[in-house]
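Single chain ahead, by itself, as structure tokens, in the form predicted on its own.
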Amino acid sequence: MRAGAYDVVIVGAGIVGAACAWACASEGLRVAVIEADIIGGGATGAGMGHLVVMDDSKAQFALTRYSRSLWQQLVTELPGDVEYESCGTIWVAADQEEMEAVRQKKEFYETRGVPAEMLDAKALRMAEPNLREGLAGGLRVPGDAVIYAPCAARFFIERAQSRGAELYLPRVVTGITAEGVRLNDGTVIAAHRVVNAAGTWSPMLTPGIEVKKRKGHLVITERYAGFVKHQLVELGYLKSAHSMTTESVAFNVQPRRTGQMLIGSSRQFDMEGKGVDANILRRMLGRAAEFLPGVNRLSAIRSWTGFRAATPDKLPLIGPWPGHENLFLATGHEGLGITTSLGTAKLLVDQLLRRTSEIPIAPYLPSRVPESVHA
């Protein structure tokens, strides 16, 4: 049995593959969207939804950035239950030595058109009255915000649908091939392109892409409004989020429009199970309180993981696959899947249409060499 045929078929309505959708159905292309459980599920619904301007590499920054500028235009159309809000980031400064890092970073926001700000212990403090005395100080990045991603996933489809797209849910992906995909009950689903944005079972559908699955674990409390008004991230994230082979904890955490806090992080490879590390959970509890002591009077209503698709260099796969010319990808985001999804769309459509994007696309092909992977 056959379906279609389409200019693009997408695999994959975690938020990546939606915006994915949206974009090249704005473009007139005639677009459908397979998604095997639920709009806005995976790394998409078990993230904290933080749009966040990240300088772990000039690429990197690079297209956060470029990603939390299309948020930041598209804020008036976000729906209520989005949940868009401009709290900031405050990357929190442990000591003196942390402080010149945050120095550094701050001119390399502010020379790059990010304003950000220097908080000294004082302001800190007055800034994040909860935090504990002690820290050195901080920098505040006015610009980033939080969402709830799930709805936004929802939205972009929405979008995609109202121009045309057609949404398989749920339906199963067994194979991609010249003539499109093919289905788990026989059917094919002709398409001149296919974009492969399933996430961590991205590798199973192109064998030999560098895609790893990261497991992470998050907390959420009780309503306490107020508790905390930032994104509070300590300096030290940084260093645990560049470890490609051992497992981290650190300080971070989200407050919400309900009153709640998410609280994470954690991350873990070489991990399929899905269940809830007593011992991690712990590690992470216990790092925040190191960094709000009230903490531990707080309540917490639920506790979960997720799977995120890591990359070796820390940088999605955005483009074509080499030796597979109908073949595209937008996948291996880990934790910043959210932040770049609107970005990863537009650079993937671009593309698809052969036209200059705003940034420059290299570092994202799929036919690099990740400067790890060689090193």
Partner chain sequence: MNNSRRSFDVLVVGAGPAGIAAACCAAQAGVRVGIVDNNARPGGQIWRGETQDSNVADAADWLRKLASSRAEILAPMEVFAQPEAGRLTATSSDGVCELGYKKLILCTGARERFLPFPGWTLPNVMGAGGLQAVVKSGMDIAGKKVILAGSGPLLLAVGAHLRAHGADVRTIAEQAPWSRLIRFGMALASRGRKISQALQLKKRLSRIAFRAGCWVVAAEGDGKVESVTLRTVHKTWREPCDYLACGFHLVPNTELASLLGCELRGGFVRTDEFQQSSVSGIYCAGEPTGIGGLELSIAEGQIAGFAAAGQRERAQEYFGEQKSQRRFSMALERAFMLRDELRPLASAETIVCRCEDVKFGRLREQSSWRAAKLQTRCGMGPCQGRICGPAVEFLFGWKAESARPPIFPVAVESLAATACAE
Given for the second form:
Amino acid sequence: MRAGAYDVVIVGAGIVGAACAWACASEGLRVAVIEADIIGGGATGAGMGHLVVMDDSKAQFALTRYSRSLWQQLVTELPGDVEYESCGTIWVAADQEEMEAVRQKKEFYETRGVPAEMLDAKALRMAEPNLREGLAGGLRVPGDAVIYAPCAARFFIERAQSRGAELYLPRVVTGITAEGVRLNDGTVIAAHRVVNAAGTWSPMLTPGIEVKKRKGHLVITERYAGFVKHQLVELGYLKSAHSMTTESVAFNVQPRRTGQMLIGSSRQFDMEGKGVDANILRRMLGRAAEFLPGVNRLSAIRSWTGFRAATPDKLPLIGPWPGHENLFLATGHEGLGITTSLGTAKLLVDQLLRRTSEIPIAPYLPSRVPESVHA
Amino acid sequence: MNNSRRSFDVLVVGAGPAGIAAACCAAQAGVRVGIVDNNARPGGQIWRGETQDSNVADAADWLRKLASSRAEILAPMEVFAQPEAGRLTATSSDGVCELGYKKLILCTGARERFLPFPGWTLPNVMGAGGLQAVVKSGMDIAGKKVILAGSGPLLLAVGAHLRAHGADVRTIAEQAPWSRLIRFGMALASRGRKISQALQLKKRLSRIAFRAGCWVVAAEGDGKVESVTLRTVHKTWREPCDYLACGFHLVPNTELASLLGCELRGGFVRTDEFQQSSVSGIYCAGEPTGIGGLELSIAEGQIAGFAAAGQRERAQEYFGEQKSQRRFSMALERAFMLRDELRPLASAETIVCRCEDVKFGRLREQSSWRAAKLQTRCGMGPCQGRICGPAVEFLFGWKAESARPPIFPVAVESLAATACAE
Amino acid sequence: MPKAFSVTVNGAQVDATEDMTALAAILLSGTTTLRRSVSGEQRGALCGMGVCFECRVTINGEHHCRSCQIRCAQEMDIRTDE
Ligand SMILES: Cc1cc2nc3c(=O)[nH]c(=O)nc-3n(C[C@H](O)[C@H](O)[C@H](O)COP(=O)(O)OP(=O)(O)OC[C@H]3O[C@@H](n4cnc5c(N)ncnc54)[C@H](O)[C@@H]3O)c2cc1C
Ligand SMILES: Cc1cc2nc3c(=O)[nH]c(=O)nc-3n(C[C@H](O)[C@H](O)[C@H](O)COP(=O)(O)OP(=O)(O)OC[C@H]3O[C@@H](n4cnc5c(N)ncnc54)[C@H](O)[C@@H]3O)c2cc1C
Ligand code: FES
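Alternative state: the form predicted together with the partner chain, after the form predicted on its own:
And the full complex, kicking off with our chain again.
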């Protein structure tokens, strides 16, 4: 059996697939989205929803900055349940050495048009009285924000549908062929182009892509409005995100619109099981309490885990997959896919329509030869 | 925070009738036994507030047995996680306690099932067992107008209890029709003890209007409940009240069993005849294995206690009782099945998830429990779906997913303390 | 007889004993609304057994305490609707 022919079939209705669907449908393309489970049920439902500019590499900076500006343009259209909060980020420096890094970071951001503000020890405590005493200071990036990603993914899908896109759910893609995709019930959905946006599952459909699972833990608290006001991240976070060792934790706390707090973060390679690891929880929560001692007495209501789709150079894979004329990738977003979903969608559409993008595409093309990683 | 550590040959979680019986039997067998409960004193739901001097004979007997046994009572203490096999963590008033065990007996009991209807979130609308518990713990109900509604034998027990405390119990509305109750009554007739209990209850309930085939459709009031709308297939009317006590029979507390990987069947923990679950060395007794009432809980507790302590022959002595009480449990389930008319009671505006204030209208649009959780936050609050989960299962047929630590909210530092084993 | 003492509920003294829960003391004080729900509704206790979390109040400064599970103690300070 063959279903109607589409211009593009997108595999996966996580936030990346959903954003791509909306962008494609907005260009007048006939779009189908195929989702094995529920909208946003993968990494999108497990993540923190921090919309953040990051400078781990120049390319990462370019994509996150571009994406964040796209989010900012969208703010007034976002429905309430997306819970967009422009709380900003504070990168917290523990000591003078980290303050030096803060100064460099500020310069890097500001010379590239991203406002950032130095906080000395006193200003940091004024901004976040629950941080412990004795911290050196920090960098406030006011344009960063927080959202609730599963509802954002649903909103993107609704927008795509209002422009004619069709959602197949729950349907599992079992193979990508020259004609389109094959589903588990034997249906073939014909399409000129296929976009693999299946996150950590993407290598199962496209063998050879270098995407590995990187497990993360999160804990959410009861409501304590105002306990923290910004997303707080230790400057050492980059070291953690960066390290390729099997296990790391970092202080990363997010205020939700509800008054709850999300406490992260951890990174583990080579873990398949979804189970909550008591030792990681202990280290992660312990790290949070080193910075925010008062967090210890707050009530934790749930914990969960999720998997990031990690690539060797920590940059996503966006664009044609070499050797397969009809196949495009939008995957490998590691810990930033919620932020970069919108930028990814723009770049992907530009590739599909053979247009030049607003930012250089080369670092994200699946055909790239990975360069040195640091900025 | 003080962290302490204890180890037992047999650890019992829950000190209701099942847990007390289990702990007493295991202790009798001579092994080192601990029994944990999140209430300050043993007794569980039915024996809440009873003491060794109680005039409720069963309660006094078992509480005395427990007190004179060598089982160590750990209360109040709430088990919230299992960081590794053989070790549970619990919160107590002064920190986290680690509880090591060789054999574990889960006797976590049941809670009431609540169904949403307009007005059910008003103050003074409580569970039937809920109102009883509050009265047992010191609230004055004398002279208050109470309407009991919902389903299950608990309504009668609570009605009698509240009346004994001076409440003006107006009506007991049982949703199950007379036809089913009569069949159930006949099943009871074959057992002397249950029938004499029923007769005693009847006496204590004289002059209270007991209506079968009658259910609540709404509660009204400004700031608290002031009246209740009741319905039968023939008519709908309103009655004034100070309290509406409303529960739709019981659902088992299986969160801990799920967390430990015990297999559930039809929502209950599956066990063999020695009450051992699918996880070797973990036993389960009382309501989590099937809603069966006091006698079954005690029988199962005895079996589990002896079996966990390695005395299988002595455990077998209670097989007869266990079997006959299980038949009663099945009759109970048939008699108090929920009627379909209860499903459409909630309107689009009725709150279903009371922690996150998720309305029925939004839930109706979802495709599964997971989608509902993700899109509406239903079940994501501090009760972790204990209240809305069974309601949503009845309304939409969605089943809750597996449990994750902590199974009760705990201080961040307690959650962090779950792994200091090294 | 259990020892009698008093606790404060929203600033008012209420006679209590060690056998009483904080919830019973609150209800005896005449207060029926224990908390505001996330959308601002008035809420009271539901289950009486520690599973519904509707009876959350502030006890001795600590938020989100289940009043049905906590026994009264001397000088206990209970606040509802916070
Ligand atoms: C703990 C943690 C914290 C994070 N914090 C942040 C943060 O603060 N900020 C940020 O920007 N990012 C964050 N991330 C990263 C972010 O969550 C992900 O990068 C992003 O959600 C990826 O979206 P996706 O659509 O690519 O993947 P997913 O959301 O995983 O979606 C993939 C979809 O494909 C479907 N699928 C898979 N196989 C098939 C098939 N064969 N057929 C049909 N459908 C299929 C799946 O069911 C799934 O729904 C975090 C991630 C984790 C794990
Ligand atoms: C609210 C309520 C009121 C009831 N009132 C009556 C009545 O008046 N008359 C009657 O005949 N039957 C009553 N029943 C039914 C009665 O409870 C059962 O018939 C039976 O006696 C249950 O025994 P049990 O030992 O299985 O469970 P329970 O008596 O429920 O005991 C389980 C115990 O385990 C504790 N517990 C659970 N999880 C944890 C944890 N993680 N950590 C620590 N402790 C934990 C609970 O707090 C509880 O004390 C009532 C049931 C409920 C839910
Ligand atoms: S009344 Fe339900 S937790 Fe206290």
